[in-house]
Every structure is written in C-alpha cells, then in structure tokens.
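The chain below stands alone and is given in structure tokens; this is the form predicted alone.
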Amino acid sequence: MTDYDIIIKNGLVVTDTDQKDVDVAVKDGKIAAVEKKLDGGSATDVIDAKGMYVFPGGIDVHVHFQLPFSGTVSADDFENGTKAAACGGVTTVLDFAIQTKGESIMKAVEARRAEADPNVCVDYGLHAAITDWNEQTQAEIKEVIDYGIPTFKMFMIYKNEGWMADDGMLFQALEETAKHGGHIGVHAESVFVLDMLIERYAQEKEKWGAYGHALSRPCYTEEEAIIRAIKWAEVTGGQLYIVHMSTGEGADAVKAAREKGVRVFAETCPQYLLLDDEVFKGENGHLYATCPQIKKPHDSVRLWEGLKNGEVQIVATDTCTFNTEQKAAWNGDFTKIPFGMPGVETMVPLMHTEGVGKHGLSLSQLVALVSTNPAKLFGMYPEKGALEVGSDADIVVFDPKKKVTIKAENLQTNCDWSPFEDWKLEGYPATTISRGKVVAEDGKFVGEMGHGRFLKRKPYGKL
C-alpha cells in the first residue's frame, strides 16, 4: 500500500486533449499516480470530487503586481496578488522585470525577485522587459535565457515613460532571441498616431469624459502595429507573441501571418471578450481604462472565434489593479487615468461560465487556453499545465454547478471594485492545490505566504 499526501477521487480529469474518470494522487509536491481507482493507497487528505472537474492549475502569463505606474503603485502586491490567483484557480503567474535605461536587464530581474521571492503564495516567473537596446543588452540575452527567463517584452508605445522600443530595437531583439530559444512579446500600438489622437481628443476632454480614452485609440492603431511587428518577425525568423490583443483586425493579421509560416502567437483577455467600449460612457467609465482599451462588440465576436479555432492561443489577464481612489486621479482628464484592472482571480471561472457555457468552448479547449498552452509556449511544460505522473501537483478541483455572483467585497483582491461586478457565474474553484499544498478552498485563501517559488523556465516550446 502506497502512502500519498492527497488523493482526489471520483472527479472528471480534464486535460487539453481528453476527459477521464480517474483518480489523482499527490506525493511530495508531485503527481504520483493517475489511475482508474486508487484503492491500493492511503492518504493524509482525501478529496471527494464527485460531480466536479479536475483541471491542471491555471497559468496567467501576464500580471503586473506592485507595478509603479501613473504616479502610483498597483494595489495588489506579490503577496495578495498571488493569494487572489490561488482563490481563482491560478497556480502560476508570470510578472515583469522592466529594464531601466542605462542599466542591465539582470539588475531589474534581481530587484524584482527581491520583491517577490519572500512573498509569493503560488509559483511565479518573470518576463524581462527590454527598454534599452545596446551592446550590453544584446550580450545579456543569452545570460537571461540561461538564467530561466526565455521570454522578453517590448513596448511599442510609452515614449514618455522611457519604455518604448523603436522598430530597430524590436528587429534586433527578435534576431538575438531567435538564436537562443527566446521570444519577444510586444505591446502593439502605433505610438505616433496614438499620441497625436490622444492630444487631439484631450483638447475637448470635458466633452468626451472617459469615452475620450476609446475615441483616441481606434482599432487601427493596434492593427497597424501588429502587422508591423509581424513583418519584423517574418524577416528575422524570430518568435513573436502579441500580448493583450484587443481587436478583431489583430486576430485577422495573426491568422494570415501564421498561414504564411510566421512564428507568431497571441493572447487575449476576458475584458476584451466580455465587455465593450460602452462601459466608458457610464458614471464610473474611467475605472475600465486599460491599455489597449476595451473595443467594440465586433472585436469580441472575432476574438471568441479566434479562441475556438486556434488562431488565438492563450487567455491571460494583464492584471494591473488600481482601486477607486487611485483611478480618481483622472479628475475628468482621460489622459491621466491609471491604466489597468483586476483580473487574475476571476479569469478561470469567467472563462468557464462564458467560454464553455455560452461561446462553445469545450472543457479541453478551456484547459488549453488557461493552462496547457501557456505552459508549453512559456517553457514550463510538462511540470506545469499537465496532469501527468511527475508533473507538479498544481491542481484545481472545479465545481461546475457552484453559483457565484461576483462582488468585489467577497474577492481576495485589494481592489474595491470589479469590472464584472454582479456577474452571475456558474462554476467556481472548490479547491486549489499548488505543488501538493492546498492553498485555497471555496474562494478563500488557506495557504502560506512564501510557499511559491521562482520558476526557471526553459527555452520556448511548440504548440
């Protein structure tokens, strides 16, 4: 008889490829057995998952915890942000170490790890954001990848913040990362047209209110930047990842490029799938400002289509939490709204309710989009994103019948509002397990601060 730490019995195990009525056993932080009936073993903790799904833990590859931005710092720090992740069935997050101009990438990585390592409650990794391309940066690329950070981000906007990468920087970074198995994620918006339009609409900011944010960022400013970045990936042979894609036109561009053999992948986020820019016309429209912003209904339709047919490969959140007091800094000027919303805690249940329940995703597609595809593309598979013997025991027992009404006051996030306030969910995580430890039950955190660890990821995989 084998002694296990946890046995999950009677659930429907769902992976990106199939669904099986099997039990799952956990030992020393790893999955130790996946069998039809685990009657030949005992466990300290037996979880009866009858009537429930057993998913690999969610992976959010795009979060910004305690990010200094717009004169403030995002409200969910590494401790509470990872607690919120656990409560929502997310067991791995990827944050960002943003290079300071004139300094090394590794200095930013070390500083970010110092903030995160003692505090994270689930496992985390980092992307390295490149803001300064020079001989030192180029020489560091292989070092950073060997360190365990094979994914980089470049911003095609944010001139004033000192973060912007011009086309020459992006071109060279795609060349260099391609040599060593890395990829470049881009925030794709056309900076010069964007800034011109922002200035134009800001002249009548009292007239437009928060809706000026939407008017100044039309869909073509994202579409053009995506097409341009794709061209640089095509001619360099680099691998490109479009972060927080918000437009249907962007999905069309990615599809066309992939059909030509360009190595480009894309993520979208729940806010672009479930909301439209009418939110900016409401009394609290400024709360919804993100960058890029929520677009039109036709964009949501096209993005759902892209998820269903594999043209968009990943759902992430771009979590960057600002509470109502922080958002109030706009004071009627849409150009001064801190960009960002909470999201990591509600991603998995929203995608179940809306994606599976209303938009035709299968359960296996759900698992692929929020777990397995991120694990594969970001160098974590099969340790993450899988329910296989030897994989990390990152597991979500998900109750598909549990009814929850989203209320900010009931969530773990430090945010005092939710973009999905009063939305009705059908299905919610009952138990979240991170590396063999139960860290959340019924939406409440029960784990320990510091349980999480930094992930040294491998060069990119394939989908």
Second form
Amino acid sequence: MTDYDIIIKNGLVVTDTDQKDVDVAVKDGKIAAVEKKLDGGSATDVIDAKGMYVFPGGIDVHVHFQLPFSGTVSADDFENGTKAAACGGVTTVLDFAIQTKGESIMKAVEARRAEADPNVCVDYGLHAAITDWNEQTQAEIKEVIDYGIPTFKMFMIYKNEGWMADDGMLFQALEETAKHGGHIGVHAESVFVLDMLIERYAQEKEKWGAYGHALSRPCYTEEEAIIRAIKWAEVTGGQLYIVHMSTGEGADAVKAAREKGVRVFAETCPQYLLLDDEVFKGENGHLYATCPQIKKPHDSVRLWEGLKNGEVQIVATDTCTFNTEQKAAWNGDFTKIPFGMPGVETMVPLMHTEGVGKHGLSLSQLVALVSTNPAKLFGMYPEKGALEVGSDADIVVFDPKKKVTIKAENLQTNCDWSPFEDWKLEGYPATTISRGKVVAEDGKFVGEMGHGRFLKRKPYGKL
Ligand code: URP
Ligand code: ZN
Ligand code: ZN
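To complete the pair, please output the form predicted in complex with N-(aminocarbonyl)-beta-alanine; the form predicted alone was given just before.
In what comes next, the whole complex appears, and the chain from above leads the way.
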C-alpha cells in the first residue's frame, strides 16, 4: 500500500480541458496519482474536498514585489507578496529583473534573486526587462534564456525612469529572442503623445484631480503602441506578448494580427475587466491610478469577450502595491501618483465570482486563463499548470460556495486598501498546496518562509 503525503478525496478535478470526479495523491512534492476512488494508499493528511473544485495552482505572470518606483518601493515585498499569493490560490509568480542602463542583464537578475530567493514562500521566476541595447545586451540574450529566463519585457514608456525602449531596440530584441526561443512582453503606450497630453492636462491639475490621469491616457495611446509593436513582431518573426492590456481596441488589434499569423499573445488584468474610469472621480480616486490606467465600460466588455473566445489568453494582476500613505504623495497632482495596486491575492476568487459567475467563462476557461495558459506560454508546463502524475503538487482546493466580502484588513497584502473593497465573492480557496506543502488555509498563510524556489523556465513557450 502506497504511503502518500496528502490525498485529496471526493473533489471535482478541473483542468483546462475537462472536469473529473477523481482523487489526487501527493508524494515528495509531486502529484503521484490521479484516480477514481483512490483507495490503494494511505496518507498523513487526507483532505476531504466534497463539494469543492481541485484546480492546478494559480500562476500570476505579472507582479512587482518591492519595486523601487515613483520615489518609493512597492509595499508587498517578496515574503509578504508570495504569502498573499498563497492565500489567494496562486502558487507561482513571475516578477521582473530590470536592467540598469550601462550594465548587464545578468547583474539585475542576480540582484533580484538575492532579494527574492531567501524570502519567497511559493515558487517564482523572473522576466528580464531590457532597458539598454548594445552588443553586450544582444550577446546576453541567449545566455539569459539558457539560464532559465526565456521571457523579456520592454517598456515603450517610462523615459524618466530610464526604462524606456525605443522601436529600434524593440525590433532588434524581437529578432534576437526569436533565434533562441524567447519572447518579448511589451508595456504598450505611445510615449510622445502621452507625455504631451500629461503636460496639457497638468496645466489644469486642480480642475481635473485624479481624473486627469484618465484624461491624459486615452485608449488610442495604448492601441497605437500595440499596433506598432505588432508590426515589429510581424516583420521580425519575433514572439510578442502584450502585458496588462487595458483596451478593447488593443484586443481588436491582437485579434487581427493573430488572424494574419503574427505570433502575438495578450494578458489583461482584473482591474481592466471589473472597474472603469469613473473610479478616478471618487474621493479616493487617486488610489486607483495604475499604468496603463483603467479605461471605459466598453473596454471591459470587449476584454471579457476576448477572454471567452481565446483572443486574450492570460489573466495576470500587475500587482504593484502602494498603500494610502504612499499614494498620498500625489497631493492633488495626478502626475505624482505612484502607479500600481494590490491584486495577486484576489485574482483567482474574483475571476471565479465575476468570470464564471457573471461573464460566462467555463471552469476550464478559468483554469486555462489563470494557470495552464501561463504555464505553457512561459515555459513551465507540465510541471506547473497541470494536475498530472509527475507535475509539481501545486494545487488549490477551491470552495465554490464560500462567501467572502473583500476587506483589505482581512487580506495578507501589506496594502491598507483594496480596489475591490466590499465586493462580494462567491467561492474562495480553502487550501493552497505548493510543491506538496499546505501553505494557506481559508485565506490565511500557514506555510514557511523560504519554501519557494526560483524556477528555471524553458524556451519556446507556446499555446
Ligand atoms: O502601474 C503599474 N503597472 N506599475 C508597475 C510598472 C508597470 O508599468 O508595470
Ligand atoms: Zn507595465
Ligand atoms: Zn507591471
């Protein structure tokens, strides 16, 4: 009789392709059996999942923990950010190592690993953000991919931060990554028009308040940049990934390009699906400033449609937590708001309540969007994003009946506000398992600091 570490009994196992009444057994951090009525084994820990779903662990491919930004540092560090992830059913996160101009990419990777490795509580990987293009950077691309980082990010804005990549850099990076199985993620906004509009609205900042942030970043600034980046992917044959896509126009552009055979994929985030720019008119409108900013109701409608029909392949959060004290730095000037918000902890339950409950996603589509597609596209499948024998035992036992009202004070995040404060959830993770260890129960962290590992990912991710 096999001696397992954990057996999850009586649950409904949901993958991106099907749903089955099967039991799942875990041994030494891996899934050891997936069988109907598994009775040939014993385990120290038996979880009765009757009435619950058993999902592969959530994967959030876009977080910024302890990011120095806007004159401050994002408030969820690697320890607390990964604890928050675990509480919300996310067992893998991908953060960013941002190259400093004039220095190597690997230097940024090593520095970020030194911050993260001892502290992470679930598994994590890094994207490499390219801010400088020269012979050394070009030569490094293969090395970085071979090291286990096949995904890069380039910012089409953020001139003042020293992060911006121009079109020539983007073009060459797409060419080079295509040779070695990497892809380029882009933060797509039109920098020159954007900066001009920001300056224009800033002249009357008292009049506009936080809504100036929305007025200065109209949808066409994202649409134009997405179309431009797609053109460079088309002519170079490189693989492009649009991060935090916020517009319906962006979804149209991605759809049109994919129909032409361009290798482009897109991610959107709960804030773009569930909120609209009316939030900036409220008393605490400045809290919602993120980049790109939250758009119009028609954008949300189009993005939901894109998720349902496969035109948008991934949901991630762009977690970049700034608390009310940090956000107060704006002091009435919308150009000074630190951009970003919490999100990793509420992604899975929000996508269940709103996506499955109200917007017509199937349970398998939910799993595809928050787990399997990210695992495949980002070179982690089938270790992650799957519930197969041999996969990492990253599992969420999800109670679809559990009612929770979102309150920042009850969440693990270091943020003292939530963009979804008082939203009613139907369904919440009951147990989160990371590589065979229970790390969260009923939204509370019960794991160990440092349990997480750095993931060396594979190249040529595709869906
Ligand atoms: O507002 C955001 N998203 N802050 C983090 C940096 C970025 O653009 O992803
Ligand atoms: Zn960005
Ligand atoms: Zn981001």
